[in-house]
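In the block that follows, a single chain appears as structure tokens, in the form predicted alone.
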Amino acid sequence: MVASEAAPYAKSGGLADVLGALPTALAERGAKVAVLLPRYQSIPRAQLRRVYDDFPVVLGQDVYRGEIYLHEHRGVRFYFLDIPAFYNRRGLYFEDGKDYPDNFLRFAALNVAGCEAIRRLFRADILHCHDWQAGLIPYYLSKRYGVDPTFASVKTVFTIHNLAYQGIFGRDVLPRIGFGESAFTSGDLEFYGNVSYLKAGIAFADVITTVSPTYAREIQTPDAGWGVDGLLRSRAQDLHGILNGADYTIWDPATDPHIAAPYDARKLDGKAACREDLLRTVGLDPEALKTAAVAGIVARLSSQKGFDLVAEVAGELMNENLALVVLGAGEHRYEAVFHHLAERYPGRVAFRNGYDDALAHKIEAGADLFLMPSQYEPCGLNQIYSLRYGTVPVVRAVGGLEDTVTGETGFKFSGYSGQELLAAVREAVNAFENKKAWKKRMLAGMKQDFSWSASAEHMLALYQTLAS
């Protein structure tokens, strides 16, 4: 695998998560599994073991030397590409909201050290490449590669974590990167007037997947298709929606270190210790909210996650009895929205901002409900820990979201407005009332299975299909 982020070594969104679980559900069920990313500066050399010195990684008229270290955790080789001049940086992609200029280059870097990972590192039979991080491997393997007999045999997966972000440059990118002017067209790398590295991945894999059945249907639609739906519809036939799991082993009420105290199905005295805490942590007044239903959000502050929905109807939806605990950042306007509820609400409302990974379980354990009010959503993962905490979720209706939450679990609404957002936290506040019914639903998103042990199988399966 090839991918820009992987848990637990660098980390700004659920890609990271799936790449620190899945690799792993693969190694467990027999496959032989190594990680490509780079070397970050978050990532310090001394928990490395250096591999390869002076690994060369040619792009274009340039030849960058790097070196290659190795780690090996929960029985998956991770491989790191140390190239100082395009990691050691404070940022993954981007420092004071601003994308790095030559994160073409970077990128471009990664994909070429994936392909010759698979001649001077690890002998591989599926070279699996995630986001437009890794768009371009199957691009250069066709191009650059083909002639190779080391990578005769050698099959893609291209993975869309998040189809909106698509790794689009201007054309003078293509000499840099190793093409030349050919490569501008329609049928190759040429987008809109652009260069996508998510459209060559799209375009040149063996299998397209993505990480839920409901958003690989949505993907295809111009709606949700961010001008690659077409593209996608001809490729019908090798897409798949392969739901994500959640990682049990870190998020599970059982065993969390970082709550206040353990609980399960058979035994849910736990969780009102944990909600006692929370409210605690964050300056709220346990007894004070005692018949409230406590609210969790822990996202990204972006328009996709629906903040938008709130920031409309948020005088209605605190004239309920609920009070909301928010961990999260992002764009400056949501910041702002969730800045002026604490200051109007005081003792009602609660905002961190930022990303703290305690309180991000705290909030898991604590709250009675989650809101994930998400213009689109490729899979999610909070709703999924939700459950298995059991935080009901209140959720829109779409992509991962729809396959995960049922009305037996949570609380679902279809349209993309404050009031139909407003409507179904308002029925999950009335539901809560009736604590003999709201048990059931808790102990109903407790006993849900969505483990990786079922798409690790899918995945095999579907790896073993294309090897033979």
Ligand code: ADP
Contents of the next structure:
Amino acid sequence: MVASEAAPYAKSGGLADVLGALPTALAERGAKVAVLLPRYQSIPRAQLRRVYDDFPVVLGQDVYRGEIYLHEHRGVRFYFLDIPAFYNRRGLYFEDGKDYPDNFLRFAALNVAGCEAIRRLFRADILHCHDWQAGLIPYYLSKRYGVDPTFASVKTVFTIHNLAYQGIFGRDVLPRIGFGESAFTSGDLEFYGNVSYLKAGIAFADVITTVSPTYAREIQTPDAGWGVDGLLRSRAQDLHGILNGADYTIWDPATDPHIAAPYDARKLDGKAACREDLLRTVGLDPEALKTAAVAGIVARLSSQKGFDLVAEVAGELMNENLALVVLGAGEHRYEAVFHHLAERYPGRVAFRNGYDDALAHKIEAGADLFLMPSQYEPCGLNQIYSLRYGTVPVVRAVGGLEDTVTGETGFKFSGYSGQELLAAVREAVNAFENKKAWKKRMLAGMKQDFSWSASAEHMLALYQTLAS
Ligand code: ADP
Ligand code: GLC
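Having seen the form predicted alone, could you now give me the structure of the form predicted in complex with the named molecule?
Entire complex below, previous chain first.
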């Protein structure tokens, strides 16, 4: 597999959770799996073993010489491509809100290295590429490596975790990533006058997957297709929606080291201690909020996540017996929304602006409700974690949210409107008052099984069909 993030090494969102768990689930079922990642600054070399010097990455006229490091983790080999000029930076993709201008080179290098890895590091039947950052691989295989017998039987899988991020660059990047003008046609890399790495993955991979069945349908429509729906429809036979799983070795209140007290469906007592601990941690008073429904939010603050709706009806939401604990970082306008709410409702709204893994776990455990009003959501993992933590999700019924939350385990609304969000939250807050029914709802969620086993079996079957 080739990707730009994987837990526990480098994470900005759910992609990392998937790359941290799916490979192990496959390995447990007999596959031999390796993952190639960039060696970012945040991954200290001291923890890794150097296994290859002078690893050549040829891009156009330039040869970048990297080193490869290795770390084995839960049955999987994680290889790290170390080219300090590309990856030894503070961010994964951007700094101070600005994308790195050489992202086209940084990820093209990762893709070439992914192909070279098959020659030099790890013989594979399948090259599984994740998101636009690995989208060029099927294209390199078809155009550059196709003649080499090493690659004759290598098949590619391209997984779309988020269609909105496409890796779009100007036509002038072509020579720098090793292609001539002939690559700039609609049957190749050209996409509305630019070059698209995402399109390369979709058009040239043997098989395409995405992370929930509903999202697989949605992205074939103009409304949610981000300009690629036509191409996706033309490949509908090769497009599979396979729901992500949750890694319950990391996200389970019975064993979670970050939370105040363990609990599970048989013994729920610990959750009250987690609630109290969460509220104290973020500076809210558990006594004052005894009867309030505490809603949690943990998210990248991007327009995808639907917080425009929260902003739209914030006043009415806060008329309810509700408290809000928010952890997130991203676009400044959403940070401003939550800063403002915390100022306006001190004692009832707490906002932590940043990335904090331990606090994310505390929110999953300590909140009563979990809010995900997403505009679109390819899969979404937090609502799946919330179910296991007995933290009832209130979600918009799109993508993976639709596929994982039911009327029995959570609250759903469908239109992208503040009023619909408000109605769903009101329903949840009212339901929270009936403790007996609430407990039943919590337990229904906690008993759901979204472990990786079903998805990993599905993926293996797909690999097997391809390899044969
Ligand atoms: P997405 O991949 O679109 O961000 P997911 O729900 O699939 O959404 O996954 C988000 C993952 O990132 C979860 O593991 C969540 O806990 C984590 N996460 C998001 N924002 C933060 C944050 N500010 N601090 C800690 N963890 C975060
Ligand atoms: C993306 C999506 C999210 C999904 C994650 C893992 O970041 O936004 O919905 O859960 O990838 O596939």
